[in-house]
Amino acid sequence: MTNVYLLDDAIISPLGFSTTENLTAIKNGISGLKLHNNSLFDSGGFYAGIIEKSTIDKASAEIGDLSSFTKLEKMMILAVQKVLSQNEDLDLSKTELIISTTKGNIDLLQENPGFPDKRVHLTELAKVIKDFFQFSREPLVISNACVSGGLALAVAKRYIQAKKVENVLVVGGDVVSDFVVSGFQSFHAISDQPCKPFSHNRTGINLGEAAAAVLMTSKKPLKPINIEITGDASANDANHISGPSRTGEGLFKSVKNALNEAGVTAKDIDYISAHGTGTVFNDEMEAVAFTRSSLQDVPLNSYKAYYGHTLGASALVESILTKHALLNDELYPSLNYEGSGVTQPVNVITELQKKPLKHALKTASGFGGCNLALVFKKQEDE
């Protein structure tokens, strides 16, 4: 079987506009999450990781008068960007370009400044990022709820072992819109406090946006350390339009078989990076599944409490987040965790540590049933 490692990434959010950053702020415990007024809310507000306006600007004019993007283009622009910076010499016209987003230019249809109707598509959202960048290939756009970065991911990972390109470019965004806040407050998803993944007191999801990209390939990096994709699969478990399933039979799946393709058993996880929205039923459902998979012992922390629900981002970044886990031997905390509140067991990570990693497990689930798991490994050349 092809090998598929992970090569340059970059995450653009309200932590930074670079993976370094990104991580900075993570071991220092800082969260990009703040309180924005919003009138469905009777408190006034909620909480969210949104990205001033006027900081994107700031550094897409970097790069180039992008005055006629929306945001999330020049933010998709920007992780993009670096990336390509870091491989200068990649033949875009070898290299497939995947996209994900759950919802893309959707604040368009509330606020459109100009621009065409159109606009809000998908498929336009991703010609404009084809052409920007002039890849060749035309490109691929995954949305299949909250596992959307992390399919993507996997659609690559089968893209370069069916040896149909060498090299595989992931890009995946979504921003805070009204749309998608009204749309979590009618369900009463939404916490009026930063979210407690898995916690005892946790009241529900905080929104985000972010951008991520990395570069995928099947040639080996000249790099004394490799992380790769050992593993993936996802399983719909069709329990409800919104709601988990009570068991994790869909998570349970995807984890075993996972597990499977990388060769591996739950004794060698080191490390999860779970969904963890913070919402009640997500937070047993997977705690369930884990158990279920004899993983109720690994370590695990949950990023929502850094970022919020970025929805197509979220699993990409937190993909990226696990592959310099791995990279670091570094186990980052599970930001306000205070104390189990689900029926099983999980081993929460309530500080930063540093600890031999080689197998991670990342995990994603959402709306409809579906759920996604993706198993990464460290490669050091001896």
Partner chain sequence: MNRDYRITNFVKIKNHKIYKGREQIFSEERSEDLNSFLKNAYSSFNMSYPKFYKMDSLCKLGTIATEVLLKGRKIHPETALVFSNSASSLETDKIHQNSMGKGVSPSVFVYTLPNIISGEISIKYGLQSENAFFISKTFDSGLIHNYTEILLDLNKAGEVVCGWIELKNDRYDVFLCLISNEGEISFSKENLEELYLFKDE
Contents of the next structure:
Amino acid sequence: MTNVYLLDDAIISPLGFSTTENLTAIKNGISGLKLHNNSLFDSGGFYAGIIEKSTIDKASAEIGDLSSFTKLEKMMILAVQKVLSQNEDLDLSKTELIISTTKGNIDLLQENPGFPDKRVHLTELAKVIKDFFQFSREPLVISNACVSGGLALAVAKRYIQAKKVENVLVVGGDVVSDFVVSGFQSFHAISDQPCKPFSHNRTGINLGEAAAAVLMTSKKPLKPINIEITGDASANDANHISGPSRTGEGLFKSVKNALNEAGVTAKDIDYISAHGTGTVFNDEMEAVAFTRSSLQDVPLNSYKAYYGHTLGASALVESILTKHALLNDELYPSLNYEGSGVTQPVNVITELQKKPLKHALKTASGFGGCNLALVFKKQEDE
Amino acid sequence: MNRDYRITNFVKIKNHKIYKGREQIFSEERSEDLNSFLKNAYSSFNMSYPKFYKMDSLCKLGTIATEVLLKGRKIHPETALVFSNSASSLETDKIHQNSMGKGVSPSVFVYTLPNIISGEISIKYGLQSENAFFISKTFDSGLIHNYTEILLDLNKAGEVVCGWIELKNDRYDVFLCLISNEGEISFSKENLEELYLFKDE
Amino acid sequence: MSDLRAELKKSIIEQLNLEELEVKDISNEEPLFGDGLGLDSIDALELIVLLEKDYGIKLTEPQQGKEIFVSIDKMANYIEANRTK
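Target state, the form predicted together with the partner chain; input state, the form predicted alone:
Below: every chain and molecule of the assembly, starting with the one above.
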């Protein structure tokens, strides 16, 4: 079977405009969540991970005149630009572009400062990115709720392994919009404090925005240490369109299938990057699924208290962080964790640790009952 | 790899008509209204599934189409769902957007994701299988063929329900296929394209 | 049957799209969730919206709904005691 390697990556978020900046912030325990004014809340505001317009505009100015693009498009362009600038000889005609987003330019439905109405369509977003970088193939666009970013990596891996293409550039992104905020608010899912994944005192999610990009290839890179995706699977709960399954069925099955494909068992997994949104039911469901998978002792974290839930970007951002955790032999703490609030044992990482790591598991779950698992492996030349 | 896959069956919903294979099985010429078309189709297929009434129109279309495709069949537990459209969930997105400030409804918001249809179908048929929702400008037979074949080749699925479920400004266009080892029509990009364009005239 | 109870049944059928039910099919005592009407978690959230819109009652915690949305009787009693419109 063809190996699938992760090459360069970029994360554009309130924590920084490169993966390095994001990792530095995480190591220093810095969160991108801030109190933002919003009239939808009785309290006058809510915590969210929002990128300042001035910061985006300053960074955009460095690549050219991006004034005709939306905020999300600028974020995605910045992410792709970072990756391509490190791979100037990449043959774009042999590179598939996969775009993952949950709601795309949905903020244009509310306020449309001079963009044509059709710009809200995800196909238009895809066209913008394709045209900007002059990709020759039609981009694949994946919109599969909160697992989109991880599913995009799985689809990329599958395309490469089926020899449909040699390289894939995956880019994902979503922004914080009143559209999504008001919806999650109607679910009473948004916390009025910074979120506390897996914690006994957790009270819900925060939303966030980010874009990320990663290049994947079948050709073994020349570096001595590389990260591969060796297993991937998705499975539906077949239980409820919004409520997480109480038995964690779909996540359990995704993990099982991904481990099988990777040829590893639970005891080989050194680290789990969980979805960990900070709602009562999601975190509980994950704990149940991990225990059912015999993964309850594996060090685990959620990055949501650094970023908020960045929807279609989240599993991609978190996969990139997982890749670097493996490369750096580092376990990053799950911010705001104050003691377990789930019924099954979880080994939540509370401080930065150095530890030899070889295999990591990334999971995500979302509305529609979707679940996803990816297995990452560090491959070291002898 | 590249085993011999077949288009076992297909369903089309367009212009007040529903086809199973090349045969028209339902039509509702009088009513221009999408909601009553869907409701009458639901009744005529004796679906008896009260959850249907809670769905948005996109999910109703997908649920009816899948019912036509799978009714009476022994369903493979690893039947993957590979769907695509152009407008995502835009019709329901607009309803949600317009309700902002007047009281947002959680039962509307939950449908502002295109993949909810995969969830609805998974629930109805107890399918804990692979799902993916793609967005493309028009029905992309290459995309659907490629990804479906990949899922089958890599043993990620045993059978696949795949195709196009589009709803924009009350205009709908549904084309779903069941892909398995059974049937006469071989599973190719060209055959998908031809069946999608097929009109009963 | 009191007007409030009939009114509640009518709006529940409408709001929750229980198209195959009529007012007479819902009793005052039967459970709304689980075995009774078989409502789910989204319906519960929708009932919170209904309380606020129609009766000016604002629940801050979805958990509160569990004690109120037991049956039509329980809901009606709660509304009578707490309504602001």
